[in-house]
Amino acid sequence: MKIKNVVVIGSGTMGCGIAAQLCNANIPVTLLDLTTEITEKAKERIFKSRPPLLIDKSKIDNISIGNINDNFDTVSQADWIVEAVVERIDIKHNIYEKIFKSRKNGSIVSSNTSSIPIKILSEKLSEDEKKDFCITHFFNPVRYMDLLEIVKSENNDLEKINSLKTFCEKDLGKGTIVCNDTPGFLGNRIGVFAMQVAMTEAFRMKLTIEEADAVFGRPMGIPKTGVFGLYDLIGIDLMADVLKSFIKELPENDEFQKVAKEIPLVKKLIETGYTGRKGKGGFYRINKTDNKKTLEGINLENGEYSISKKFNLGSERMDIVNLINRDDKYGEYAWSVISKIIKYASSLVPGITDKFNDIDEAMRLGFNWTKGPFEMLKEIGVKNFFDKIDSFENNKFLENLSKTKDENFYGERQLYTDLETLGKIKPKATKIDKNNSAEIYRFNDFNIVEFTTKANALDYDSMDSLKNATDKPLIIINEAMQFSAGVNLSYTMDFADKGDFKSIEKFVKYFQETCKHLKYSKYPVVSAPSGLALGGGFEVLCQSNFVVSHTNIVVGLVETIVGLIPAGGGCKEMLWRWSQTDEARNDPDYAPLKVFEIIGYAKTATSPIEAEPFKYLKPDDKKIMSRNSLLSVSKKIIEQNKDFKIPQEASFQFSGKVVYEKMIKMLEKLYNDKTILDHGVQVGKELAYVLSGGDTTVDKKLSEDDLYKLELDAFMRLIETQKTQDRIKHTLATSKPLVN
């Protein structure tokens, strides 16, 4: 069936993210609540949401909004009616009541509950009222978090629930997952257990939270709050509600509840208000001392704070055989908690689903995990996790792996979806290349480069892939959440702080030179971004022949933060296409003047459609809600450009001192406003002398090597001066930007 009109019951956090998606997808949505008042709080919510909940704020309106009193009639006209009100079964028996007496006949119903088995929800219903009722479990916040899960039950129409999951796949731009109805469906029952092992265990040898933090995180593949962090992100009230749900529901004899069990510090700050970020703290607090903010961490034994200091385990990179094997307690650490994780998320195979890869796929989409409990026994190898494990009693899936010994057992990745993904040809390409920072594939007649550092950060290594991979079309794309943070500042700082500087001009002119042959390659390049395309990661991204981007980006130049301008031809493109408007062509100052603003305050988009008046991508770039389409849109323009023809080289001419002196009267009138201080204008002169074309005046003609020329001159004057270099060791340290 088709899902032309949708009803959501429920304002709260979960039914705003749901309402704003839909209309972030053009689909008409109705918002209820108790009163109207509620829903057009709301609506406002939405509207003001940091991050946005919305792609294109003017879709605003395409929410309908009403009480379920006077407007519950409204429910008769949807295809999809989704309920997202508290988590008391008696409120929601009474909803569904009111839904089945008034809904069109074959319009599906639906609870966005993460905790209520769908056998309860369904207890009140006929026999073809639950034909057409499952669970659509969205994770929070929804535009953000891919994972989406579909919980059936053995009444369901199978035809249905698939064109529900299809809808929210294309259309809605989730990674649709069908589950069983089972305590906590995947995402959840996963990833608590895997929180809840990682914490038990750091108690139990004695870590503190920073060791374990620095182990449970990016060397595992884990999102780098690590658990204490994340449990005080989450809320530690938050969690111990989240326990006791599974401890009800769970029978004795599930490992869950070994680790669920109450925990004495745990309680206690709870009791006190230490309830993590929300409250005065958690495990980690902000303390005041002399107006100076100190962040602290707690010791799990006594439960006091003292200073928290940054454990560094020696490397962040993901490698979880030499992790599980050092010799030391942090292995030891690692391998407790992985493999816990692998023996529980595998002997719920085949209960809770007959897929187990749907399982990893869960843990990348709803947890941003890098890999799942059984990639992580792949890369570890069956024969060495046999071999190290202890136990593994009542486990059909190991007792079988453990006789077959198949080190391929993995089989194929994201079975869930159809959608020809990334993910999915990795496997079946031949790997042409690979160094620190990246990997380059080839498949069919196409290449692809996939970055593969913390946050995609840029270095050499990077510049190398994209330069080797131009003999045949390009694709720049990534699993990970990011498409580039930028040039890895860490990278430069080690040059800068041995005075080193000639080898960051070499850097910047090789990034310079990479992307200068992306844009005038013989083949088509096209880069498909999701998440963070900022500062060099814009510039390779902005000097691509085509851009395939998913509606969730960060895009812009940020340079001025760390007190840098974009030297790998950010400010060149920029200018360009500003200088392609009509008023450009009347005003020669009208390109400079509107560059200078958007990359002087390091404007950033959120999105596509707020991408575009900033000109950081194009009308004709394409724009998709499924990240899991990016590929194969990618593909299709390579196919599509198979006579593809080297764009012609672009020329420039600006009024040089005339346009410049305009740009410093803005930064005076900054400065006098206190806006930025002394480093800041000094920043700010060398973009515009960028900005300006140098010493040139309007009636000669620049080319592309002349602004590169004077991206990179200005780079290195300020990379040289310490209070830029204070900027980036700052923001290094802090990830908050320096004024100086």
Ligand code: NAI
The other form holds:
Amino acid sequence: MKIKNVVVIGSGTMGCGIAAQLCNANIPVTLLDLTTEITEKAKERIFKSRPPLLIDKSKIDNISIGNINDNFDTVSQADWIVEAVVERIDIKHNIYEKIFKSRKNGSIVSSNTSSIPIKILSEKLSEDEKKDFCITHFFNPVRYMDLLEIVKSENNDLEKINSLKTFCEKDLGKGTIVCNDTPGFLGNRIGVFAMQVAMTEAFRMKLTIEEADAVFGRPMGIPKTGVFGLYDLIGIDLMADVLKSFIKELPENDEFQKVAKEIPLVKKLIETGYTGRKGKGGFYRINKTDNKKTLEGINLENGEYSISKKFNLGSERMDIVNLINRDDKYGEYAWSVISKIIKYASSLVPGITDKFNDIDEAMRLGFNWTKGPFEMLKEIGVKNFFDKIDSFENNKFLENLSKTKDENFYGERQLYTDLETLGKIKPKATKIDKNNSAEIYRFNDFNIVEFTTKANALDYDSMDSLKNATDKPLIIINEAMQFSAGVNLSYTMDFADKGDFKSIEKFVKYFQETCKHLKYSKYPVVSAPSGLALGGGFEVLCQSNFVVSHTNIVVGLVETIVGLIPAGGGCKEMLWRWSQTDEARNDPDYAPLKVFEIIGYAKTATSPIEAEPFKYLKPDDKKIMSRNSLLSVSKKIIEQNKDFKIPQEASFQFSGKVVYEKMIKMLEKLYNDKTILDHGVQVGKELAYVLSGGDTTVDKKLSEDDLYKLELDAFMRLIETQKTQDRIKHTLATSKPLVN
Ligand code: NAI
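If the structure you just shared is the form predicted on its own, then what does the corresponding form predicted in complex with this ligand look like?
Shown next: the complete complex, the earlier chain at its head.
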């Protein structure tokens, strides 16, 4: 079955998200709601959404809109009809009645429900209709959340479910897991349970919200929002509704019931409008007094707010074993939470799925956990786990494991997909090197480098791994959310604080050397980015020979924001790309001026399609919807480039002072308009000097090394200034830019 035409009914948050993702995949989609006015507004919301639901504005043309009275005939054309209306069974039933009267034979009908069992949704359908009906549970925001759960019933035609799965995986790019019809399906059943355990244990053990979030966060391989931060993000009232639905759907003796009980403080927060970030605040709130914003945190015991201070646990690295073995209340909290999650998740096998592996993958895809509960168990070690755990009655999985004591119980990863992913390959590959910032794997006849730092920020060790891995064709790819957010600024500032600028210079030189090495090594280098590829991350990418980009990337050179200029070859590479245009052949100042604007304004693109007009990406760079396909596409490029030829070194001709003066005029205007302040001018001047070719004239040829040198010198002059250091410190502390 081919899906060429889709109707989405209900144009709220989820309907819009699903429709937008179909647009991204170039699938014509009709969005219907009660009135055309509602869908008109929905279409506008999709167009203007931030972060954007569309990978390119032009994709909006794939959408048609209408209302369920006048335009319902569109359903008869559709291969797939997705219902995403409000969570009310009477409304959903009415819609299904209409859909099954109009749809063409064999089309798939699915609901996006988050909590209503398929049994109830389909209770009024005929046996034949039930064959084509399932739940497709997308997560919000659809473009960015990888998980899609397809919930099947015993009536389904499995071949059809599989072809829908393939479509959702390959065309829509979702990590698609097929599961049984049980309350909350996979992701939410475990994810919400985990949040409730983390919360109730924090109350019980009298932890502050900052302490709990510091433990139930990065050290556990969980996003830094932790539990209370995540509660605020999702909405405290929405979470209460989710819990009510679990309480109603789950049997009384389910462990979930114990942690889902209403907490008086939470009830009070909802009643007083403290519903989280969308409300007056939540567990955290921003207090504005005298025009100053302060972050405050709630005291779980008395409900009062006071200034929130980030709690420092010592290390933010994921290290479950050390965390649970800590001899303090944080270790105790971590063990209590993790062991309860492992116990609960394993007690549900095989009820909610016979593949425990799918639970782990649902947690990765839907909650951005680095490891799911079973991988945590594997990391703790089977023996250690059973030495530490008190009881596990009525848990077949653990009873069994306690007998076999099989440390290798886990087996393969990512069983839900047939694609050859990084997650599947890693356990089979040989780890040939590892340092604090990256790991090198050898698989068949190529190498893989995976960065492993926070947001994959780059430092000396990251470069070392890249450089050491070029003795074979190389793929730079990672499982974490970000390809790389750029050079590690704390690492750089540590040297600057000590006045050790020599070490910074050494690092930047090594960065340049490594990037040059990537570009001109004997074997092809492929970068396969997903998420952030900013600053230094982009410099690695743009000096790789090939790029296989996920459609969800944020890419750009953003160094000027922190008072620096790109010095790992970013200026040079952008100049080269813009120098290859027809306009540049006629005008030596064309490329420098273009790049001055792009880097000067720190322009970013939020998809590979948006990246092309900036020349951050090239037309022949691959743009891939399915993240799971990045590795296989990269591999194919390597196979196709057995006779890879090292590219010729680039050379440049710029007008030096002539174009420099033009840039200075632009800076003066910005300064006079108060768009930039003193240091903005200084950074702009340094950038102008590099991009104009320095002390040169148009008849002189500059090499790549000349440009690397210009970048390095300008970078060093800037990092030594107090104002650049102020910018960096401010950004590190607040994640916001400082204008000075
Ligand atoms: P929403 O409240 O944002 O949008 C619902 C839309 O349905 C509205 O535009 C409304 O006008 C429309 N609608 C109501 N009655 C209708 C009818 N008879 N015919 C056509 N349209 C009608 O809701 P949201 O958040 O988009 O949720 C939709 C579904 O997705 C629900 O079943 C929800 O449980 C589920 N879901 C929601 C998630 C979320 O994060 N918001 C996540 C996953 C699933």
